[in-house]
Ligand SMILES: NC(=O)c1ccc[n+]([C@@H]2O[C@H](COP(=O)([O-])OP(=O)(O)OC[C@H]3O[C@@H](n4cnc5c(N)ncnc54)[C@H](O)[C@@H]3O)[C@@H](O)[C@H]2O)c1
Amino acid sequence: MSEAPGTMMAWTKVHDTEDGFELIEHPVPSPAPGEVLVKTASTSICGTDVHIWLWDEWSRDEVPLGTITGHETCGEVVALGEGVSSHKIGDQVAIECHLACWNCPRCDEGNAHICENGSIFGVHDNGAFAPYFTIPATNARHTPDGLDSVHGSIQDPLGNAIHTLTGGPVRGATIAIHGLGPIGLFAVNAAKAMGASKVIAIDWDNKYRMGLAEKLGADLVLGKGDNIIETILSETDGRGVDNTCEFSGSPVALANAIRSTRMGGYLNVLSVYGNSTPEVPMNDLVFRYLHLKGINGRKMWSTWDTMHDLLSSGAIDVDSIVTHRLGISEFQKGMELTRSGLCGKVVLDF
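Can I see the structure of just this one chain, in the form predicted on its own?
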């Protein structure tokens, strides 16, 4: 640990209020057995971070005050805990934020992302809005030498998009993407790269992101001036899409998604709803015989394999989706920018 200082300044959720963050001093952590110490290169801002900033019902229940947040991140391994042989000093890594026990029925069946004893790095435990962090070596996924750190820090949200898409058919399928935040934009791009026959992108009135969706290959972009259900049905011969992905966290979008997915189709939901009990048109869900699936994180590790194949082939237009890169000192500006929606992905560099 000779390269690391004794203390560091990190953005920390300290007040029981909206915003409530301060830049405060913490000890630089030491890696426990099986862990690595990572020097942060870049950490991007996630919609989950915005929920924590807003301090809504979900975040108040999940995030202990005093937590260093931030989980979409990458960096360089600078120290190894006892027993770590999979990594060496200097390795470049991207982080899987779901921390699993690897010893419960969910882990055994290949669903470590919903481990019964799991937690989320940067939500339940200290994360990466800090210059150093520790993480189990298993969660530190190697990236190619020389890869721009922006491509490292966005692998969490890109993986979310791919996991959500692959909850239903993709190649040759008609797909609707509800919600054009950064994950939705990655989903538009990935769906086209993975061979979808038609991609319909839906937002409310964020013209900036709707324009990005068109640039990223969406065949049709819809907003508040459109009859969403009627238009999707019209574009799919009256059937509805094969595969719907709901990223917005809007109850209205969820209802639209249910009513515009074909009979026997797939509805995959990756959203954090500010109100955990949104109104849902259950009769439509039942009589349309939909496959409804909640999506949480990335499959460990099949999603990462698919993602790395797409990144390696240049199929994902990361540079168009990452619209702003700021220094970590501009954390609060980055949060406000993300909240405004006048951006794609915002990445904070160290």
Given for the second form:
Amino acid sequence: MSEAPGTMMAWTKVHDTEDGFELIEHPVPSPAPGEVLVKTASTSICGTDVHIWLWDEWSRDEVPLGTITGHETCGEVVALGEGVSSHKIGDQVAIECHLACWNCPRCDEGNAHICENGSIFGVHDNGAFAPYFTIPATNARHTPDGLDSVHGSIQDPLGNAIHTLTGGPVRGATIAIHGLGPIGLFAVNAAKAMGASKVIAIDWDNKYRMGLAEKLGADLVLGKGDNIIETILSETDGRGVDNTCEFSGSPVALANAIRSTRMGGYLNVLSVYGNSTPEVPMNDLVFRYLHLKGINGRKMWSTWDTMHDLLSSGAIDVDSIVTHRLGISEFQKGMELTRSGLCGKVVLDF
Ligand SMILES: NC(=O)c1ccc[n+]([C@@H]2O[C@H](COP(=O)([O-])OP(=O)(O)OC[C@H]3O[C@@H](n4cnc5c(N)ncnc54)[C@H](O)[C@@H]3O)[C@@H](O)[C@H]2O)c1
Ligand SMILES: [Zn+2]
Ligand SMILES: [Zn+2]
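What's the form predicted together with this ligand like, now that we've got the form predicted on its own?
First the chain shown before, then all remaining chains and molecules of the complex.
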């Protein structure tokens, strides 16, 4: 059915060391029942990929050696597994990397992104730093008509940003975005597109990204030279913002976020912390009556629906946030660039 070759070269984590990737030969996988085979168009580099490249403690626990990683991806369906009627050959798809069982209490209540039996494509099993991959058809989301392929691979981090933002009010709301990595930048842009009344963007010392946030519509950009809490309070009539999103992974930012969200406001945290027990000004959180929410992945499928509406209307300036497009052969350069922070999103094209 497919015209895919028998073998392919794919970036594979093979050594128990920093970097530790090699471009090695694998068979092109065959789609199992319920799966599709996708020919990769673009795969973007996520902070998670850098953790795996660096081979930190988390990666050593989670990623089996020999795995082809890469999970932020899109492409064209080139073969169908038995029983797949939702897709046809030639369909353009973007991938939801959270693989769910669809048959546990979390899946039943509409929270398949935290499925009790879930796993992550390109982390726990082979992913998309490869020219072909297989994926359950359900996870291969049709992309809006006429969308540029690069806009496909960034739907995972854009979805993270939208899921975090929509943990609180957005239209007409004052919003603070802490941490201007690619996800924070998407959030700044999406918040403006979704009608926030004021968006305050905060990084520490990354001038490159602070400049991008300004270009993407932030009303005010703050950094380490500013009194962050006082400025946010004075910009919001002394109240604090309605909705704070934490994307930095810095305990300092988390404490600032708690102290500059309004009474009864919303604090949504997507970040992963190097130290998973940071000091938190707990009494401020309690007496400010904050709604604190941890965010993981994307809601399946309401986040995707919101994102596709925004992408179809042209409201998201993907081209400004994707600062670098490299060929897949420049995988190592892409990793170094992402690690340096002198970039927005880095996309690898096939
Ligand atoms: N929960 C999930 O499902 C999920 C998914 C993807 C990513 N993440 C996490 O989300 C976070 C954002 O990802 P990313 O790739 O955009 O991040 P990134 O690491 O590229 O960017 C973080 C930014 O925060 C800035 N920063 C550092 N200290 C700061 C401070 N005190 N105040 C404000 N900004 C500060 C840095 O300069 C940097 O620009 C990461 O922690 C990542 O691990 C979580
Ligand atoms: Zn990712
Ligand atoms: Zn489940």
